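We begin with a single chain expressed as structure tokens, specifically the form predicted on its own.
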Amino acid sequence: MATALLTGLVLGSIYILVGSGINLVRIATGAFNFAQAAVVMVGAFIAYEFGVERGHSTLIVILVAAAVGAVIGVVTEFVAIRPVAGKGLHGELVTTVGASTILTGLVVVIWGTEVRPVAPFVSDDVVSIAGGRVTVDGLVIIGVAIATCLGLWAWSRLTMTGLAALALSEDRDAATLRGVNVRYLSILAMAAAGAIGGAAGPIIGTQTLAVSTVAAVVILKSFLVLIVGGMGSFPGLLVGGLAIGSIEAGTVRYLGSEYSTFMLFALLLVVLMVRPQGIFGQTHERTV
């Protein structure tokens, strides 16, 4: 039981790290970025290339992955989000899926479809906690996910840039009239989300390895976490991620892997019926 719980917390933390970048972009631009998991995938392959093949230190790997992720984020903003921003119907759901597909194709061209190893971030030693077993890197992922989520929540609530982003997500036109630089915030958010995703790749890769199919799997679970927790809510992302990961691991452990997807989407259905905006989501009433 304890091992399944720890495994679930690690899984949930992976979804939190991916969801953090999605939430950041959602708050600052109002857009949904389906390419975020692909950026994490690229970060994992960079960890293989620079950490395993070239033998660079962990710090160098993280810096390179974050820089590449930031560049990808900015390019995605210009080619996949800006052309459809403010036009309604969330056209970025299509364009960012296209960006994710292109990134996956580039990874396959450069590194192929084989599973590539990723060097341990801290250590791949297994430790025992409350009768359960988990790797040291697994614990690092949990810690990094919690710190990232709480840090972004503090940014969104305690800084002028974060408050401006919240205002933008609430009413883009009103925020613009109040002097908020919409384009600057959008570029900044995409660059920051890309850097977070790229830097998370070498850490997450210690559990998933570097494989070209990981983005398609992780992005769906991450969006599920965001919907359950509440879009735009970092506390919701944290609670939803840890809960979803624990339920998934527990289901696989006691019922079998074939039931995990059913259980997760059954939970999603219940949440949507009881609280459509998510557990921590908010509804905004307007007087017309």
Second form
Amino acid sequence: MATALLTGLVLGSIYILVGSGINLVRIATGAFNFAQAAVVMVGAFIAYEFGVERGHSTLIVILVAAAVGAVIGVVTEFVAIRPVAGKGLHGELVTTVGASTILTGLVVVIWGTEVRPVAPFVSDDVVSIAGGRVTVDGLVIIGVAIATCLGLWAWSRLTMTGLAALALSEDRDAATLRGVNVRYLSILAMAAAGAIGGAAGPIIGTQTLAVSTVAAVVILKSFLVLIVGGMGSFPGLLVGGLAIGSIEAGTVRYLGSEYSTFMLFALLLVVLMVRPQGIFGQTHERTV
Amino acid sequence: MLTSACAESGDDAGDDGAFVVYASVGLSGGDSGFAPSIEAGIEAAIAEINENGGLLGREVRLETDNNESDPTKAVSLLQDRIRDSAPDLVWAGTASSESLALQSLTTREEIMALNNGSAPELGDASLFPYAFSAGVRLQSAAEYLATTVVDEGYQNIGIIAGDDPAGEAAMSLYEDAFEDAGLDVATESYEAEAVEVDGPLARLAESDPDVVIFNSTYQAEPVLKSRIKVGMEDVPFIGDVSTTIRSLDETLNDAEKSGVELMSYNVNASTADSPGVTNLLASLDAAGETPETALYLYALGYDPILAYANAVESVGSTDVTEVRAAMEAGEGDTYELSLSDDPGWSETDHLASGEGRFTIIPVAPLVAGQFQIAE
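Okay, that's the form predicted on its own, but what's the structure of the form predicted together with the partner chain?
Let's see the whole complex now, leading with the same chain.
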């Protein structure tokens, strides 16, 4: 039971780390960025290239991965989001999938389809906690996911930039009239989301290794977490991620892997029926 | 016109008198991970034949089409090729689905076709009398695993496989083979692309298996990493042949490798030093090709071409009926084969025999297509 719970918390933390970048962009630009998981994948391959192949320190690996992620984020903003933003059709749902496909293709060209090793972040030893077993790096992922969520929540509530982003997500036109620089904020959000995704790659890679298929595997469940938790809510992301991961691991452990997807989407259906805005999401009143 | 071209196939496919091998290969799409290795094996075999003076004195020329791993596209391309001029020999795709589609066409046109598929239908000589595969029936692999676990004295067997079609097919065959051998079997499946397999392994552990057989079409690492997390480090794990296409040596730590053995084709082990393996490695080296996947994939392309050449040289003709009979009888010894001395084709079954092809190896680094095993 305890091992299943710990496994679920690690899984959920992976979804949280991917979802945090998506949430950030969603708040600041209103766009859904399907390329975020691919940025995490690139970060994992950078961990292989710089950490395993070239032997650089973990700090250097994280910095390089974050920098590359930030660049990818900015390029994605200019190429895949800005041209279709604000046109009312959520065209970025398609264009960011395209960006994700291109990133995956580039990874295959550069590193191939083979699974590549990622060096342990702290340690890949297995430890016992409360009768359950988990790797030290698994615990690190849980800690980093919680810290990232809390940090982004604090940013969105306690800083001027964060409040401006929140204002944008509430009412884009009103925020613009109030002097919020929408373009600057969009670039900043995409760069930050890219950097978070890139930096998360070497940490998540300790569980997934560097493999070109990982983006497709985690993106769907990360979105599921966002919808259940409430799109744009960092507390919702945190609670939703840990809950979804635990339910997934518990289902696989006690019912079998064939029930996992069914259970998660049944939960999604229930949440959408009972609370369509998600557990921590907010509804916006509109006077007509 | 088509009839005319077919009637003359085998004699003058190349305008310059060359013997033309047409290869339909999935260089992009689903086969792209392994098809280049098979193509390199075909090229190595053809280079060896030409170095030896050609096929019955004719230079052998390879013409490759990328079928994009699409059976329909593969058939369309071959139809176009036959319309222009029928090739002397066809490499009928790099996946069973392509081979099945192409061989309907090559059988009708009475063109000899080779492939690397393992689908049982491909080996049915009554359906495809002029088609031969280097692929081995999964049944043979299952029987080898059953013999291995019986020899080791294991009674209670756990099987874990991905929920993809290949994993499910393997699990079903293994379960039948083990039960036929009088063993107790418990099975679990896992999401094929899962990043961890803790739950299914924990469920399997409840049956207290003496040994666990695992299959992995995508990546084996999650199974072996989860094995430690759920406390199964003392239970021996044996990976089936799907786990020796690439090396797990760099992606697992020492604890994860301990107690793990993998089923491999003999040719993949560095201890394999038959003349055929040596020739294959030399041919690849001469072509500047350094194997990045297990050598077996290269051998899948290499052996059928050379077996065909052996048969042609032995009967002194490229007549499909005569060559077919010679291939079924394993005639000819001009060229050494790498997978085994004799593919084991029969009058009724044109899939290769699994006899003597497998071995059990530890997790080891893969260098130039071979796992580096201590003598």
